[in-house]
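Presented below, as structure tokens, is a lone chain in the form predicted alone.
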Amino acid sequence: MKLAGLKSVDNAHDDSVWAATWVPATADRAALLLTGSLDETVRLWGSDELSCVATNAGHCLGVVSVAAHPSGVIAASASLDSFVRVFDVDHNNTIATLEAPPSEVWQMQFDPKGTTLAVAGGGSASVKLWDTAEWKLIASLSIPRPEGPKPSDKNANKKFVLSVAWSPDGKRLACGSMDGTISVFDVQRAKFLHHLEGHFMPVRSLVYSPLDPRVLFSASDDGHVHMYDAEGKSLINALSGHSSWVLSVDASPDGVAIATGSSDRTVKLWDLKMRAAMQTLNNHADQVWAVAFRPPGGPGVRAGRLASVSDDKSISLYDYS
């Protein structure tokens, strides 16, 4: 797999683009990528063209996450204003609106089946879990504290939770924290299962391999991409080649590399077979928050899209095949 530059846009948003994720295709159009922004905005962009077919200004402070509910129809926003807006793609009606304490409202993902929205709970130290048809709070999953000392735990931020990702087959939930722990659970038990330890600093993303609900990849502000059996507790490989915090990592939808973005400005893409990296490119002039591959399938798809997005405001779009 190689990337190579398609298209970019600059000022793409009035402020840093801290979120990217696309909405998969439908039977009536393509796939969408759903950006989020400081500005306090939320932009859907034509999928090879990027232009900007929708605005939502549903928001009162900057967005800081954007999911996509698998059937493509629906989508969701997280901002800084502690409120997560459901809203339907193509008419940009908002369907529910979920209020959160202050800082409760991080990263979020919807579950594979699309029946259930994981939000990442900032300083509750907690996941929770809502309902998708009734949009109700079915579960709150607390991240209890490692075992043993650690040298962060002087830090008042430790249990602070950043990141959350569903494994493939929707069984499994992980979620970063701000002290570097990941915690794995059951969700159809609502269990805490374990901690996987190795970073030392907040891990900002996680992704599950596509391939295999066991493999976890996460991204580190100590400049480390780890991948983890997340079942068997055991890191498989730590990765490294960044010069700086690493601040999102997605997977290709095929399985066999992952791309990860940094604030030290570079997108990198990693073979997963050499353990390596294998590109990095430079298109963008200030950190960047999020990569993200686009969803397989929808008309007329020929090869592969990898986006991401920057404190510069800009949107940069590279082909694969």
Second form
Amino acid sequence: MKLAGLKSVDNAHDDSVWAATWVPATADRAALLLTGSLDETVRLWGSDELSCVATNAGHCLGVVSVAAHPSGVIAASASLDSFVRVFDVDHNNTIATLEAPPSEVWQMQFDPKGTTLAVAGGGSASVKLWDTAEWKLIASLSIPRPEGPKPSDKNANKKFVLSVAWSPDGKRLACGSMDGTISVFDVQRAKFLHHLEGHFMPVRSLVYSPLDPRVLFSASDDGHVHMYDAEGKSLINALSGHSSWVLSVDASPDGVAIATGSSDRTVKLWDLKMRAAMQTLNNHADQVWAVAFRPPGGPGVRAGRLASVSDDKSISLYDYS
Amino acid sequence: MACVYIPVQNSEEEVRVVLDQLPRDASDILDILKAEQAPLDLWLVIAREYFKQGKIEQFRQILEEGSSPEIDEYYADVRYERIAILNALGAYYSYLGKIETKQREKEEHFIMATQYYNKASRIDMHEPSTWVGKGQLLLAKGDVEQASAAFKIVLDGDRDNVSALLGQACVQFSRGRYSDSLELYKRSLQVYPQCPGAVRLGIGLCRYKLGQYEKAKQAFQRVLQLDPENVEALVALGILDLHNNDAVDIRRGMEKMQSAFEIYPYSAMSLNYLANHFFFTGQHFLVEQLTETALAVTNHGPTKSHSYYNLARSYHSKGDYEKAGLYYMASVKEINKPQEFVLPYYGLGQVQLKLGDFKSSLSNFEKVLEVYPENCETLKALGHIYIQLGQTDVAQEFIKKATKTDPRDAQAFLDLGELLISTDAGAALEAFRTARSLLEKGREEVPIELLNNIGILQFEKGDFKLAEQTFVEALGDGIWRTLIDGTAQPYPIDASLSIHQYKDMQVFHRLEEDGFTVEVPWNKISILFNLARLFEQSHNIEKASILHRLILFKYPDYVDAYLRLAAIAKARNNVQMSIELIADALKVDDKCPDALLMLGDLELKNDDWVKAKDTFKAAKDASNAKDSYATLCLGNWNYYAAVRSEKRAPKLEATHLEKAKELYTKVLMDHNSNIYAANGAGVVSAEKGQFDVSRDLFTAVQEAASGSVFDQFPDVWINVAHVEFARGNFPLAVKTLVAHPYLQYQNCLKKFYNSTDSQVLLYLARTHYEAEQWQDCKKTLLRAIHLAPSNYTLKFDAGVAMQKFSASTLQKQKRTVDEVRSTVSELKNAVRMFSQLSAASNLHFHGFDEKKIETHVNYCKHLLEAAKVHCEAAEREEQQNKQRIELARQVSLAEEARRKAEEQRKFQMERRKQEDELKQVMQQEEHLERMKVRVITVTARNNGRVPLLPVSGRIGPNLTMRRVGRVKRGGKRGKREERGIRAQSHVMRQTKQKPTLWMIKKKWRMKTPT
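Could the form predicted in complex with the partner chain be given as well, to go with the form predicted alone?
So here's everything in the complex, that chain up top.
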């Protein structure tokens, strides 16, 4: 397995690029890369040329998260002002604006079927679930507060929720917190199942293995990526190698590799069999906020692609083979 | 049968004396000689005969009688014979003097000899044999130059005088001019071919000295043919054989030595050689016996020196350094100049080095070096002595020289490397590498210590890949291979138990169950530890952890491994684990200062102030006086204690600061280059407002810290920036000065924190705020929020920044509609930010005063209303502007149309004019005049109708707008400014509140095993 640089665009945004995801291909067009930036815009990029297809304004303060519906038709973007804007990918029509004060908005993800949008609710210590047909808040999955005689102010905001991930079967939802704990929920019963421990610093990114719905990868500020059996509550493996925070993790569609982006300005590709970093890429001059593998599918697109975005305003595209 | 005849006086008869049957009592003969007044040459013959028979007493008796005054008187005319007798006596006493061992007797003999020769000279100044005798006497006395002069006198008279030739040869030999000596020996052999073997011995020795060993051998063999019992020749041949250095020759040489020994058991030379031989065969008893005999029989300095040397060497090799030293000393005493025989100096030096007498050892090795300036072993020995004496520079010189003289001496390179480690790591590495490749070339085993040192140096240089290779090579095969390669399957651990990750030993038990042998040889622990440290440094934390655990699995007392695991856990914020690991370390050694210090640090992190202080104190008591880290920690503790509480108690603060300063100063007194203490002192000065002092300190620290991989010290960068900031904190200077700390913060963020430190971003934002760069300030804060989402103070500050921005825009004299619009949206954002905060405060997320937020919200809302009016006004103005522009556009369009029409008209007119002109030519003059008048009036009328732009229209709406703005602002000014200040002071407190970046971090030292 190997990553080979294809294209880089400097100054892809006017400021730091903080979020990236792929919008799946539709019948009419190929998959697009969706990026969000501190410059308050969301942009769409055609692959493999990385030509800017559209620039969507409409956010105040930086765009912290983007999510694409599995159909590829709609997408959501969220900014620091805690508004979620749902829009039509091809026409940029606003479909809905979501907010659930006082809950903030951090990472978001559509469930694999596309019926629900999960939003990490920051200080509310909960994940908000939005129905994608009516755009109504259907559930709020709260992390149980730690038991104790008097939950002090200091501990309270440690369960600040930063990241979410759906299991590939859509039955489980995991969320990562500032204190490093990962909480696993049973979505159908809207029930908290258990914590996964091992990190003690913020978990900013989570992803399930596309092959095994039990396996969950977590990226943390402690510089490690953990591989959990999310059902069996066990830590299968810990991957170390980044010299600073691991900001983003994504699993390759074939399930044999993961990619990570870090504050150490590198992107690493990990072989899960060898449990070691196979490659370290130094395309970026500043921290890499997001890495994303392109989902398979679409007309004539079989080749694997990985995109990375960084504080240095640039985006990079790699061939994954 | 040889006999002499003594003529009987006054008769023809003679007394027949059979030389073989000389009477025992010489007086009998003497009586005859005297009575018959026998010729003096007969006296000599008889005396010589006695001498030959070994009857020395009789020999002397006759000669003494023969040189008595009566004889002188009686034989006054027989000069030659008298001289001969005197010379014979002179020669006899010279010989006695030569072989006498006691100094006093020796001198007495020489005096006697001198007297006889002088007497002979008085008889005849020019007698050559007297001069030869004198020359030999002088030789025996060691006065080579005068001896030479004496022989020269003879040779000037008779260039073939054999005795003089031999004497001169002897002189040249002792002068070391062997070829001259050889020539003289050869001459004497030509002149007198029958001369005794001793001459050929001389030739042999000359050739030997000249390095012509084959010819020397031939000469010695010839001597042996002539005199099979010549011990000197035997010994010389033996030595020649021995020098050949192969087994057969050595055996032959030893046989010769042995036969020489049998012929004459008291030849010191052969004894020495035999002793030498037995030294190498290890028969120390024989060595001692032989040398002792040799010492007893000889008085020859160099030979004795050899004998003592042999004895000393024997004791030396037996490890009896005291005795060896004594004998070396004795040997050295027999030597006039080290050039003659340098080995005992070397041995003495070695023994003294062993016994710790560096000064004497030094002087001995220096003597050796005088003789052999390029001797590698000596250079190394000197190097070692200088190391022991603490003069590393000199030591380095010597060892460097040693490596230059023998570039294949691995040991010298090893020594050099070790010397250079502390001063010049690069050169040390180079030396170690050379040593390693030399050892490898020589097929010798490379010691793992050497590989370890190479690894450490590569590590410190930052060549992690190379260092890893080196360490792995040093480790060789073992269970660690499996662990590092990751070929062992990981065993999942319960995630709820994963807190024990760094204490887990299960993996090793399972490996053992799976048939692996989990063993760690004791000499590889350090290398394993170093490799683990390397993995830590290159962020391979998991591998590092498993190696540390492997060490602990086998050696549960290895405190450093616990501490490293604790440090790893601490870096990952696993405080509980870290504390447990330190507790394990303290179980092994409850006085381990490092463990206590780390524990104190963790307790601080847990906010256990009182506990931390006690722990630091315990650490200070446990550590020795040299280690000032504990003092430093206590200093830090005091500093934190001073600035910790938000409600400042000035009195307490002052005491703590004073205490902190005292402690830092104490550390600096002990170690004036301790950058952490200097930094601490700087912080305290800054806290007291002595910014110039602190700036100097910080800059010095910054310069000092820009060294190795391990000395990164970002905090001081922050501190420099803080000081710059604080110094620039005067209204006028703000704008120019903030740029500097801004750059400092920016550099620091990029250089050290991978831009991940939201606190530094906050500092950056603060400088932007001071410089009234609101947008930059906001952007910076947004970045900080993105990094630290749960830090609500950042949100508050972002709100304040946006509020400030809006207020300042509204305050401006001139602004565009876009500006006003962005102000409005920014205000909306600020309101949203603040209301989010106030909503969050209901959930008790942060410690903000709800009322304070409320005031901000209200003020923003108020601004928003004001802005709306502004916005409307601005929009109105824009509308008017648009209208105006539209109007102007229409006007210009109309004019354009007019102009075009006119042109058209002009053109037509022109044409018409031309037509008319054509007509004019043909028409009458009156016609022409009328036409002209008409054309002129038309143009004049057109000119008068050019329209003016409605400039006056602009003034009206502009004036009204301004008035509106002014009235509104005037009413609220006081209140707004007050809020502005409050917001500002809040930001400032946020900055000051957290002094975490002024923290001093511990640098972990690596264990360098020796």
